[in-house]
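Below, in structure tokens: the form predicted alone, a single chain.
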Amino acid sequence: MVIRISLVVTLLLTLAVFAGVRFSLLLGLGLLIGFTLERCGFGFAGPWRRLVRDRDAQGVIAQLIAIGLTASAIQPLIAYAPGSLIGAIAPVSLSMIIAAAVFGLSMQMILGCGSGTLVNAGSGNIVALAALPLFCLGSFLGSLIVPLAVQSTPHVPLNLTKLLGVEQSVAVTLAGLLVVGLIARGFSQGSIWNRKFLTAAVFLAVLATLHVLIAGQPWGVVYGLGLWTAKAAQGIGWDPNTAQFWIHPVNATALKESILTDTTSLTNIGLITGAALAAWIDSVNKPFKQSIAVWYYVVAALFGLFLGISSRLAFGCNVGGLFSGIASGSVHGWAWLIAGFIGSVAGVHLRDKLWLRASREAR
């Protein structure tokens, strides 16, 4: 244990020296988030699947509590520090809604959402390891497509804090989460409370709030993955000046700078490392224990690609679009929630059929 803690402290101190304290803190936040998600079994794809298949709402209720606590903290912070802090506000559109549904389906096929895929990969899940490279590629491809989507269909940004004011926005957000919770409770069988999940929800809300204070923006995942691929593509001759998304000053700067100074990249690296650390401490990796036919890994890689493309077109995955979107007061987050869950219902049934077939063929 001492050796492991020493390695983490050394890593953070080294980054602080060479990149700056702020970036070291962001990596530390990512480590803590990844550790919490892995150690507590907290996520999005799994709880949604359990609600659909087993009528178990414990994970979903914990998600809603985490979002509500985060919203109560960051909406006032962002409103009272304009310019210094920004929310995860994105537009609502037809293409965004379709993309969120595709993401919901895809995350059930690999049983990992945006953050979940990184955490699962860090803990040794073979399916997630197969999907992650294509997830990164998909995020990059999505960045090339999203300007066309924005131009071809109406995109309407709706910010509750600007429309209603901070107090009313927080109240509406909490009321909406309560309604969703009651619907989940009505569908559920058995207890809706799980101490481990609730503990993780509180920790995640605290860490998400700290992320806003340190990074100046809410927690996200997808951007960093696309940035990694864009840097790799640039290294083999791709010209970013040909892509509308990457000529934006913020994105162009990110391409020129090290990923160790990119907010989302640091938290993503932290997620993977934190999950690996949690698995290491438990002395248990979490690959799928069943023997699975090889073709299923190809399927997982394909849906990893869809995961990346759809998350970019949906203006974020379950973290940047759903969690941080709703917590910031963006109506887009609510549209993401509805569409993503509908897609997940289809994804749960499709995955069960393919998974059963893959399990039988591997015997």
Contents of the next structure:
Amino acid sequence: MVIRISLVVTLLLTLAVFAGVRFSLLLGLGLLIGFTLERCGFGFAGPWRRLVRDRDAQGVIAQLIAIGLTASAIQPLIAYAPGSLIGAIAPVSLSMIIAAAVFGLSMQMILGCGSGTLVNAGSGNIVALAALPLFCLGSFLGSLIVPLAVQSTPHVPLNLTKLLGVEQSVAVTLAGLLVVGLIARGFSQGSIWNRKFLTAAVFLAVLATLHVLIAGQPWGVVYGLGLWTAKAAQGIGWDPNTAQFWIHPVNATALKESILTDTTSLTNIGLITGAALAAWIDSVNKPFKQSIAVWYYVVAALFGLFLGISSRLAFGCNVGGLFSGIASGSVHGWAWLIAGFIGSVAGVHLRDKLWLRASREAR
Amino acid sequence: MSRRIGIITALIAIILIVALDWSLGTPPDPYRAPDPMAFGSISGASGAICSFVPGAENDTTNRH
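In place of the form predicted alone, output the structure of the form predicted together with its partner chain.
Up next: the whole complex, starting with the chain shown before.
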């Protein structure tokens, strides 16, 4: 434990000296988020799966509490500091809704959402390791497609804090989360409370709020993955001037600068490393290869690609779209929740079928 | 083979990504670093965010 803490402190201090304190803090936040999610077994795909399959709402209730706490903190903060803080506000559209449903389905196929795939990869999960490279590629491909989607279908940005004011927006957000929680409780069998998940939810809300204060914007995952691929593509001759997404000054700057100064890249690196640190000791007793047919890894990689493309078209994954969207007061977060859950229900059943087949063939 | 091999693979991949970006691109410049916290700072959010909407002038749609 002492060695791991020393390594982390050295890493953070080095980054503070070579890049800046803000970037070091963001990497630290990512590390803590990754460590918390891995250590508490908390995520998004798993709880949704347990709700659908086992009528167990414990994880979903913890998610709702995390979002509610974050919303109560960041909506007033963003309204108080409009020049320096921004929310995860994005439009609602048909393509956005379909993409969220595809993401919901895909995340059940690999049992990893945006954050979950990074955490699982960091903890040495072979399915996540197979899916992650194509998740990155998909995020880049999605960035090339999303301008076409925006131009071809109506995209309506609905920001609750602008429409209703901050107090009412927070109240509506909390009321919405309460309604979802009551529906989940009605569907659930057994207790809806889980101390470990609730602890993770409170930690996550605190870290997500700190993220807004430090980075100036809510926590996200997918942007960084697309950026890494865009940089690699640029390295092999792709011209970013041919892509509407990447010629925007914000993205052109991100492409030009180091990933060690990009918010989502840093938290993504932190998530993977934090999960690795949390899983390191127990990993010796867990097998690397799972007893499934090799073709399932190809399926996982394919759905990793879908995760990437769909999360760009849905203006964020379960983190940037659902968690940060709802917490910021963006209606697209609510649309994401409904569509993503419908996709997840289909994904749970499809995964069970394919996983069973892959397990039988491996015997 | 234990899962530790997977953890090592993931960490090596991260190190490679950072090293390649450092060697082929622009290394970070600490003298151009923003304030430690965006809150209350003139160097606020970068805007490079998952909810970025191309062609919708994000500076106005995202900011409250």
